[in-house]
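There is one chain below, alone, in structure tokens, taken in the form predicted on its own.
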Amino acid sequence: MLKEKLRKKIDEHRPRTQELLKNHGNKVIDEVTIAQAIGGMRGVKCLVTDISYLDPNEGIRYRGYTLPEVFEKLPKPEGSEMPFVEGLFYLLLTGDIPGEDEIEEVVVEFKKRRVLPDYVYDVIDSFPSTAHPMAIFSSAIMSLSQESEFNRQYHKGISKMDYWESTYEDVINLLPKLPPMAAYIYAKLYKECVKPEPNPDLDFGGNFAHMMGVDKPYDDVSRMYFIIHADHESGNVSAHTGHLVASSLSDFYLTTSAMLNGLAGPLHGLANQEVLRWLQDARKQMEGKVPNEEEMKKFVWDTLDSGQVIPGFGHAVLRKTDPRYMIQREFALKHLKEDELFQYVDLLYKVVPPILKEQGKAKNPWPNVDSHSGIIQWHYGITNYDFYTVLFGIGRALGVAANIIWDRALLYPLERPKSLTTDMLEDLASKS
């Protein structure tokens, strides 16, 4: 059981964490800057996951897997090219790589927990259908906290350590429920509200793509999607935020609703849609044609010399091209090589590197995960941008809900940093 296996890790994780606080609680781990104070906190080491690491160089590791060895090691659905979501929720959890009995009970459990409440429906229709689909599904999920088992083991006064175990209820009975919802969403607002019905034979992304109406390989563009964005460390807006109030024990039907709402943020979770609708504007630009190298070339640099940026080229922290970038890649080249959106992309691929490199501006010019999963999404008839941050939203919530668990598990408390006045700045800068 996945339950029982998750308790044996924690027991044994517990002490380490005892041990980090008791006898080295005062070691110093990093300094604190008055730009990192003003400018968002960036790069202060503040937080603990042992979920996944964003390196530089490798890209995102998730319980110390490089993406390519998780696509290359989960199992995957008989016949399909990309993996279980499931197994990596048993990964973000457990820090294992799960075999086919512990997949199928995981895909078990989630295919029994995954029919919406009446009611919930009912929170999907009362909004109109000029909604963003990101504030009726955030809603619709915070309409599910009455169902949280946490509130009911809390308010009967259980032991903190045992808060983990509830938490874990309230995970296993929300997730599977989000791509149904995210189904009804996009039936309501865009396909005359036909209720999708879901089809108990299939996994996590395979009945996902089955209530979207979209045909395979679909399937596996939705499992390739929630693994790509399922966790990127605990210091982005997304990830942040579900920490964060989770730390006040609200429930996880509420913490993924405040989620969601950073990811909602044009500087964290819109940016595919803003590639796409650059790349648009782009072939529109040079009337449909698929320029050659020296072409493209070309218009970059009229793009960068008039004071733009090319969306979807650079990262905060990677120093190398996103390994979800490239993950993306090589499935655009098996399936969509002659899509023309995609022809603009590889060309955009080989040519605005150097030329970044050349202008000397960006400290990584190479293609972030924004930069390709727009046109993957529109390829299979996905078109309304606004829904991608729902797609988004559904990845990112299975390594929301795995650092949620164990913060709750290791007794993590409540987050409260300290607030300094400008004047106690400027005071400090006048003594340096």
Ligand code: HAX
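Here the rigid core means the biggest group of C-alpha atoms that line up within 1.5 Å when the two forms are laid on top of each other. What you are looking at is a predicted structure, and each value in this text was computed from that prediction instead of being measured. Positions refer to the first chain, counted from 1. First, how it differs from the form predicted in complex with the named molecule.
- Shown in the overlay between these two forms, fitted on the rigid core, is a CA shift at Val352 of 2 Å or greater.
- The Cα shift for Ala282 between these two forms, taken after rigid core superposition, is 2 angstroms or larger.
- The rigid-core alignment places the CA of Ser248 less than 2 Å apart between these two forms.
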Given for the second form:
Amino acid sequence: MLKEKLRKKIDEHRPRTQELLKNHGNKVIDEVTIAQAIGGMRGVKCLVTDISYLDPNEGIRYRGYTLPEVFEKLPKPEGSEMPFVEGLFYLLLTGDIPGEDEIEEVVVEFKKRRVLPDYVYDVIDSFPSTAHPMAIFSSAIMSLSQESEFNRQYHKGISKMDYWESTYEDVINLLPKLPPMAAYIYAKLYKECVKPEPNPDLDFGGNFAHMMGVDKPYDDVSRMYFIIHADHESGNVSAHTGHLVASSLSDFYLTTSAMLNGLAGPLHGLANQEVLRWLQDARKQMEGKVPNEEEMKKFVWDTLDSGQVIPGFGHAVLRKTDPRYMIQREFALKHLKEDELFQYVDLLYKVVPPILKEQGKAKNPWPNVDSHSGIIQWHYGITNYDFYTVLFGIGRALGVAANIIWDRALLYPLERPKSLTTDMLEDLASKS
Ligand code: HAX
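Alt. form predicted in complex with the named molecule, vs. the form predicted on its own above:
Okay, now the whole complex, with that chain kicking things off.
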């Protein structure tokens, strides 16, 4: 049983954290400069997570595995190119690559729990059709907070040591509801507003594709998306918001809603929508033809000169092409090489980095995950690009879930960094 396995892992891990706190708590990890305090805490090492680690020059590792290793090692549904999302969840939670039986357990458990209460449909329906899908998604999730097992147990007065167990229940109650919720939001906003029926035979990713009404290989696209977007260590806005909000012992529903609100900003997850908006502008300007290199360079420079960022390029930590971009590029080269928008993205991969280098501002001129993700959706008919960040959000919830369970298991306290005033910084500056 996954929960029992997790219990064993937690029991083994707790003394490590206690030992670090008790005997090495005063060791200095890092120092903080004025530039870091004003500049969004870039590079300040003050968070702990074992779920994933982002090396600037290598990219993300989930539980020690690079993305290509994750895709190679995790079991796949029969006839699929991409692994079970349920297997990724197992890996993030336990650190172990699951076998077929272990995946089956999660698949079965998720299927049991994926039905949405009627009131969630009412919440979604109550939004105007002009609402952004991320606002609807976040609110629909928040409305489920009344189901929280953690809240029930907390009010009974359970021990801190047991907080993770009811959080785990909230996690496995919410995660499988996200794809049906997203598919219904999609149906409400862009189709004929019919509740999509799940297919009892299908896994998390396969069932999402089914509910979206898109044929193969969109099931593999969905699995790939949810896996690559799951986690990017703890400092990014969505993961960090999840950690921060959960640290006040807010339940997993409120936590997930909050982290999605952070994801919905254009410098973070919404960049995938912005990339498509930008590409459509380019397409209009090019009057439908694929631009040549010079035309594309001009379009990129025009964007920069108008004071905008190039969406999908740059990163706060990474200093190379995002491996999540490369996984998608490989998929695109195999399945949609001739697609018009892929030609655009391919050309941008060539022209943008030298331009950003020449401009000399961005520390990382290379493409990130969001540079590629929208055009694959577009290719398979999901052309309402406002919806793309919802897909990112389903994936990100998996990583946040694993982090929150472990935060609770290791008794991480309320997060509360200290602020200073500008006077204090000026005083400090005048002395050194
Ligand atoms: N286009 C133009 N300018 C860029 C740029 C880009 N793609 N990336 C960075 N810069 C600029 C910054 O705006 C900043 O300019 P100012 O000095 O005028 O403020 C300067 O270069 C230094 O920024 P940086 O240190 O390299 O980057 P940050 O850590 O501050 O920001 C961002 C990282 C991802 C927000 C940034 O690269 C950006 O805005 N990229 C475009 C939006 C985007 O793709 N976001 C998604 C990132 C991945 C992600 O989180 N997905 O969810």
